[in-house]
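Next up: just one chain, as structure tokens, the form predicted alone.
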Amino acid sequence: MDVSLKMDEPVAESLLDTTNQNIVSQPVDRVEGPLKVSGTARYSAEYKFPGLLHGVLVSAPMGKGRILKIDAGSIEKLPGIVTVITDYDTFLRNPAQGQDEEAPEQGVRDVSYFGQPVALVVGESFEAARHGAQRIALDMRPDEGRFDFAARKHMAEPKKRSRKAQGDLDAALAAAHATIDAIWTTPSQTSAAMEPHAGIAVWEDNKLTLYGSYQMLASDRLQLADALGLKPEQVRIVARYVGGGFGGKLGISAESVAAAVAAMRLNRPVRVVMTRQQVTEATVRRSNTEQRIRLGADAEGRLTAVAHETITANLDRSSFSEPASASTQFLYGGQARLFLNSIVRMDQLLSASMRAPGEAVGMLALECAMDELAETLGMDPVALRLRNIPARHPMDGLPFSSRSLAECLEIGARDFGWSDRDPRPAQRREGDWWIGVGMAAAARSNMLIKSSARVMLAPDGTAVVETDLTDIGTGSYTILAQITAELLGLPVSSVEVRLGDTDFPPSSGSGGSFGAASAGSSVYLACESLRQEIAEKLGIAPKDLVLTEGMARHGNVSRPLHEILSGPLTAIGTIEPGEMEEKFVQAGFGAHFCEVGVNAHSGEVRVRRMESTFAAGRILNEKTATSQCLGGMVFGIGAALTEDLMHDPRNGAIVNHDLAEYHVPVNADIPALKVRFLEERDEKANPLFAKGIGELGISGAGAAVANAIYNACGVRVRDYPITLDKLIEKLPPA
């Protein structure tokens, strides 16, 4: 049986509020832990066939050219050496965006940027294919490039319908009795994923199988047969675990086109693993950003005009620009504002959607601006914020879902111990260590996404449920199984979850912070039919109906599922938007508290403490939840201490292309983080009442510890990231 709905109108009532099993929410174990523990759970590259070779792409050496000749007699007498596959129409110039449903861009003889994929060598062993990728002969022509941002950021050009503007900003600006006007710099970033991207592809019986590292594999799919000339029947993606993805999966890349290609013309399995370098070279990156932000508000701390206007970077032909006014849009109220786009070209790589695209670098200026407006009007950035919470939404007037902001600052404020905080900066000494609080405020946009489950319930009290949503670390096997079980009456050890395979009915994917609700709310659906279905069997209505533990229960009357069901049920469900998304604004919030220390002689900074509070309707799994939002957190971390992924402004090189120099938050920078969730409920985001949380937490975290600096050492730095050399030399006297 088929059921579906499209949310045009707010759910009356969820089911998980009326079946009393206790499963949804609690910190329940991820069902597929012990597999990872103990190196039994398949990854994408850990595939074996008979017959299976090895390819490794071969990366351009140059920013900008043509490639003239890839001569494949350079490495044929090295031992275990196959072949090296050219095609320079088919295989991909740059990965794909999320969502997209057809192909990247293709054609690789003209070289776009620096470590563009250009051809695969194919051995009999990995060492084999490597040797060769290294060692041929490339005979290339160089064009001049664009590798400069800094230098060509005065060309940047509007992206369409990017702007939004209401009443007269510089009227505003200039009555304002508080302003603000500075512009903040965020670099690229790359999401060092711990699983490269990575693929084995099968030709057989005229269809392909690709065992890849994905996160949407619906419109993967798509892409990948477009690519290779294929129809989508054709074309299967398995991906039943993805080692992290953060956005950096969300469409093919050039390892699956490559080998395809390969297994299609050598009728052979072919595996593709990139190294570590050509994952951050040749996937996607977060685009660097120069953010303008401008704020003005009247004597009682209220705002009266926001502006946030953002340069961003992409290749010829790629429209996608970081959204960083994304939150600033709808977070705080003023009459009078102004957001905007720009994008410059650049012979870089592919800028793209990377974990909370817009909220996790448009909230490191929004917030820190906001923390100096207070500073400004000697008003407290908690209170500057409360005072600021608009209603509605300040543009287009419509009303949000559910809102918990005020709520996430007071509680968060209490628990944290704010009241503590001396607003001066440069006040507390602990030995070497200035020591600062700062805080933030977060949100996070709420999506829903079409998304279809099957679900099977057996006459034994075993239930199976399939769809094509991907797992990449956030907990999909649990939550899905919770859900299952919960509507189902069944333990969470009945139910079997088969996910990652475009076989199974297409869900939403994961990404956006959309997987857990999207997915989940198609398999609530599935469920509840299953019950209609079992409760008509029973000659009863539907609310009337208690499973549990294999048990169909009405009145007094408890019958075994097997006594009621013939054979197996199954039924698929898929939710789709409506309307609700149209009529209300839908967002997780939060606060983040942090307090840091900044070495009074070097400049170091080290995180002491960081507590955050999140609302974000229902929590489907505390464990699995806290630990999205933990992650988050040191995600923010990262952002505002450490990570900057390098170009070299003469080709467009990264020069810190591996985790030895990109540098990631590691376990010595990280304190013992809180996070602690709100009760909330949102009728009109989904059956389930829940919001996405994975993206919530990264969202405002960063600003929290730049503005915790300030409270510290009393220098504001507006060029993220905040390393020792922007602070030493602006130091109080040690």
Contents of the next structure:
Amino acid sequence: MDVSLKMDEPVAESLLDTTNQNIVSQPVDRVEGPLKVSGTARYSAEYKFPGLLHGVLVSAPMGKGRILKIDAGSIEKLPGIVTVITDYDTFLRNPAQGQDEEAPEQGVRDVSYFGQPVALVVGESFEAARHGAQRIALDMRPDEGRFDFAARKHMAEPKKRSRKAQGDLDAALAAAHATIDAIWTTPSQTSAAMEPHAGIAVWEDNKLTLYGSYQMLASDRLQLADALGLKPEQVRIVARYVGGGFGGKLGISAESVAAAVAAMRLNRPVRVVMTRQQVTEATVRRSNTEQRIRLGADAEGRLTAVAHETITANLDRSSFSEPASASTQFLYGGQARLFLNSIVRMDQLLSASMRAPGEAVGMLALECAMDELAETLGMDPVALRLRNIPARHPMDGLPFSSRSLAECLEIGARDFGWSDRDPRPAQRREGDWWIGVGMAAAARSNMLIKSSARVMLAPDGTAVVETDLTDIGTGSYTILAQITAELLGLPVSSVEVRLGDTDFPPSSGSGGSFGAASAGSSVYLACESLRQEIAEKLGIAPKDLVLTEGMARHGNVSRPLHEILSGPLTAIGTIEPGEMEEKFVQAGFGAHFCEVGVNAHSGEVRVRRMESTFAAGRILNEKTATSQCLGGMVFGIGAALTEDLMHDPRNGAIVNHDLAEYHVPVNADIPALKVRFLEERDEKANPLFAKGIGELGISGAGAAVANAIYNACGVRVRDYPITLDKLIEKLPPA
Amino acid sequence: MHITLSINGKDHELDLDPRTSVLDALRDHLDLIGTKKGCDHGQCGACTVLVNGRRINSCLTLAVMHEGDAITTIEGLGTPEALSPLQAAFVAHDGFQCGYCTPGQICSATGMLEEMRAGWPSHVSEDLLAAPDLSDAEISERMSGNLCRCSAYTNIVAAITEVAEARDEAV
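Got the form predicted alone; could you also share the form predicted in complex with the partner chain?
Shown next: the complete complex, the earlier chain at its head.
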């Protein structure tokens, strides 16, 4: 029987606390692990079709202007070239934002940023198409572009809906015992998932199938259909394995539309894979930000004023603005408050969501401002944070659904040995290295998105789960198998999870840390319904039913499923957000503690130790959850120390558009990191009592590094990343 | 061009465009999809394979240069039903998330452990002539040609260490 639940009330009891199968929360190995480590998991570019053609996108060689001519004749005699696809109206100007239900802006005759894909060269082989794309004659009229953020930031337009204000900020700051008023800047960043954006389009019987590398298939399908003028029923997207997303694959991008247009025109399957440079230049970036933070506190360290104003950049008509103050709004108290985002219009690639949009860079500013405030007050940074945990949301007065921030701070500090810290900078020296420690809090909003899943239980004690959720490395396959196994009393190996196909019930997709909780809840509801059906067949109350090892038990009676079921049972579960998200602030919390060494001669920074403690409701799989947090922490280290997507202010080109020049952390940059989870249950969040963790780890992580650098060597750098050139002149005498 | 490539102990006859890299020959012509393309410029390590036992970036070398070489890909190290010790350790330690860099990491680690066994020093070796330590620093340094954006580095080092220590005990 199909069932749905809208989260209008807390869930009184979760079956996961009563079924006692000891499967959920356990560190179960990834169920698809053997396929991934043996190279047999098939990603989107890896499907084989007879007659497959290869497309390579042609990138605009200027940052602003108009295409006058793309001369197919200039390459058509090259061996292996099939055709040049130009469709100035249909090709995407820029990718879609996640969850949009319409196509993003289309039209590429006018070039809006350097590297914008404007045509597709199709060849019988990849080598032929690549050669053609490199050689094709492209005539373009250059226009004056807007490429210099520093020169344009005074023209930032306030985003009215982002403004939130309370109390008299100026008066509160004037009356404060201690204040901080400073500007932090963060550069553009790129998701840099290891798998480039890739799509194979197959057009058959008036139906398009796209093997695509995307995160949110249900909305991606609507975007793709809209872009191509097709009905959604004519479009299917398959993404069984996705080689990382981090926000970069939320909405559709140029390669899928180009592949689809080519496949529909040529009546042959067409594969388009972006080059690494195209991924960097023509998908999405996290906007650079300029953040002004003002804090005021009384003599006891109680915040009285909190202001967080952010300037970001984006293309014309794109309204997204990195919500850097997202967690600042509820993390700490203080009566007078101001939050505002402004957008500078630039001719640079789309700004959109990258892992933890908002907190990822907002906490780089806020949590360093808190460190500076603690120093000004002569307080311990942990104590300052503990003192300012608000009883309720400081503006709308809502209670928190669950929050273990204080415990994370206290337990994290104890385990790390924080009490050994000397608050005075540049006191600890080991050989050529100044050693210091720093900390920061973590917070990330929790969300629930409408999501459906089908669960089929067969009499032989096997189950199949189907939903269009993706597993972008997050552990979806595994946790959905665990939830099903737990609730139906089966071993994990008896559950087959099928994901990443729009032929399956639509899910939340992967993004915003909501995939596990949303899709997991839909699977929970379907399994709960199956349990009720079995109980009915046995004539007992569902609460008296015990399912374990493929047997149904009640009282002293135990019967195998095949005796009870004459055929497979199927249920579709659907979860929807409801009043719980309007009545409670829902977020995960944590605390990072970090030790760095700063080279006394060169200013090189090495992270030596990092330990982070998180609480995010029930942890569904300790192993995969730990990996999610480790990944977030490393993203934070990258943001603090190395990641800096550089735009040439003369022509808008991205100077470091590949993995040799855009520096994501490598193995040698990362010591053995530690993650600890605290026990928590959130009955207001969903029936699993779980909250999202995919982005919590990055929130505050880089700030802990920055604060440790200050403690090590006494240099505050508010312009990320903290590269050695920004430290070297200010280092204490070696 | 007509060539014969020896891959995972088996000869394959191929007619290839001379511009075809080893990586594209594997992926597009032999359906050996385990070797991944992350950058096509030798910057990420996802395409790492072993050629005559030595790890290389297969995107940076042309297939026509490798007639007579013994090429080993991830598919040659183990299968889902019979994983190699490193493959099994990567699963047990969760040394990956999305899985895209993983075959390259495992091929690289396979070659790297042989380099250590042969006594090759690295940038972080204190003594260039002594047998290298199996320390986290040595393993991290030697694995830094393989990027992992999911950032499973801590777990990758743990997985490799477990296998290396077991192998040392066996010796």
